[in-house]
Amino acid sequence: MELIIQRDPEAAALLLARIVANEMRTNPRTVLGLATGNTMEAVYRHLVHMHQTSKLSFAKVRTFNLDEYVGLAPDDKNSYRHFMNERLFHQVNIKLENTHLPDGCAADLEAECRDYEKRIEKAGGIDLQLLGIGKSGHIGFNEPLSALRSRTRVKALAPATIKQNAPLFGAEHRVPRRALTMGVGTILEARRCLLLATGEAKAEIIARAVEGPITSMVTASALQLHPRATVIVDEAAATKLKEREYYRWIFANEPEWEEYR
């Protein structure tokens, strides 16, 4: 796992959306997987800004996303599907037949994550995987004490996550109970992983999943387990880091990252 430090929440996205942008430009027809929240969006809005000013092209680009609400149908300003097609989607030139969601309204639910992972597997495997991390460490709808091994699935959102999200729906009680999300051994099946995190509530958290131990009470801590993923955090979510000055040290001296500095 790699740490990269960045001075502001807007430095860290913006970071985040330069790798994206040259996997699309090495690869066209890169197969990217997307997450949504407040610390994504300016990572899209970063992307559209680059389509709009260096021609980057989505055309080839095929996106699968972490999860949606169960209930929730696209057309509702709390889904996923809204949240994408809002941020990103609609200002880019991506083939709207090539962005993929689980359907939280599919009438079989269960059939309904087995044909998600056969689309995935069908698009060749995700190249470029997207993540945020929830307060309570999950990756996706991946709460604590989800298998590492887990593949797509209906899963019950935690109080704490529905609390988190209450804002967004205006109260706790209008919270969807439940959701469908790649499951923890889906997300680690992407070639590459990149997780974003900024600010000082996520401080511990973060410190929990690249420094403490492997835990399915802390599903991001999982991606200690892949061969390549980078945590981009801002100096805000950093200060719980007991190794931050090596990490800081590894960006500056690694060739790899001569080009982001």
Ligand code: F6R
Second form
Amino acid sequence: MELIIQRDPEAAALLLARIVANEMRTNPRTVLGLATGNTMEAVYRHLVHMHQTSKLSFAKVRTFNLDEYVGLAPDDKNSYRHFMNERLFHQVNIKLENTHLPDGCAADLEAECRDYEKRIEKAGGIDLQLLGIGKSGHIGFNEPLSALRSRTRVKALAPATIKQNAPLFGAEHRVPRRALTMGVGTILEARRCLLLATGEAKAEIIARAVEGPITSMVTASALQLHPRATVIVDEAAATKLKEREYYRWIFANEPEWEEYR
Ligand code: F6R
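Moving on from the form predicted on its own, kindly provide the form predicted in complex with the ligand as a structure.
Below is the whole assembly, all chains and molecules, this chain first.
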């Protein structure tokens, strides 16, 4: 795992967007794994800007989102499909048929989950998976106790997640109780994972995920098993990391990061 500390949320999001853009320029048929949430908004803003100003093309890109709420239709303003259409898909030259989210309104949710896995496989797997982290330690909606080898399935949201996402719904009781989510095992199969976390509220859970034991209680800690996982944080989210000076040294000195410094 690599950990990169940037001075503020904007710089952290820009760094992530630049890594994604470089991958897309090297491989125009990149398969992106996408996340939603507040943290990702800035990343999509940067990608849209790069599309508008430096011809970053999404023409051949295919995308698979991590998750969707059960029971929310694509045109519901709180659905993740709506989030992605608004923040990214409708603003770039991606073909909508190349964008995938699990269908939270499918009649047979289990069949939908199995089919989602098949669609990812048929696309050749995910090249670059973007991830946020919830206060419960989740990646996707893999809440505490999610098996580290889990696949796409229906998952009940943890109380911390319902609380975290309540502002968007206006009240806790309006937040759907269940979601379809890629499993931890599905996520770990991506060829590269990039997790972005910003703000003081994420400092403690980031320290547990990065420097704590690998545990299904904090599913983001499973990224420690991944051969190519990069965690990007801002200063505020880095405050509880014990080895932050070491991480800073690596980013400042390792040739791999030269173009991003
Ligand atoms: C959303 C997702 C979640 C979020 C996480 C952080 O698709 O997969 O894991 O990334 O809950 O959300 P924010 O960025 O809103 O704090």
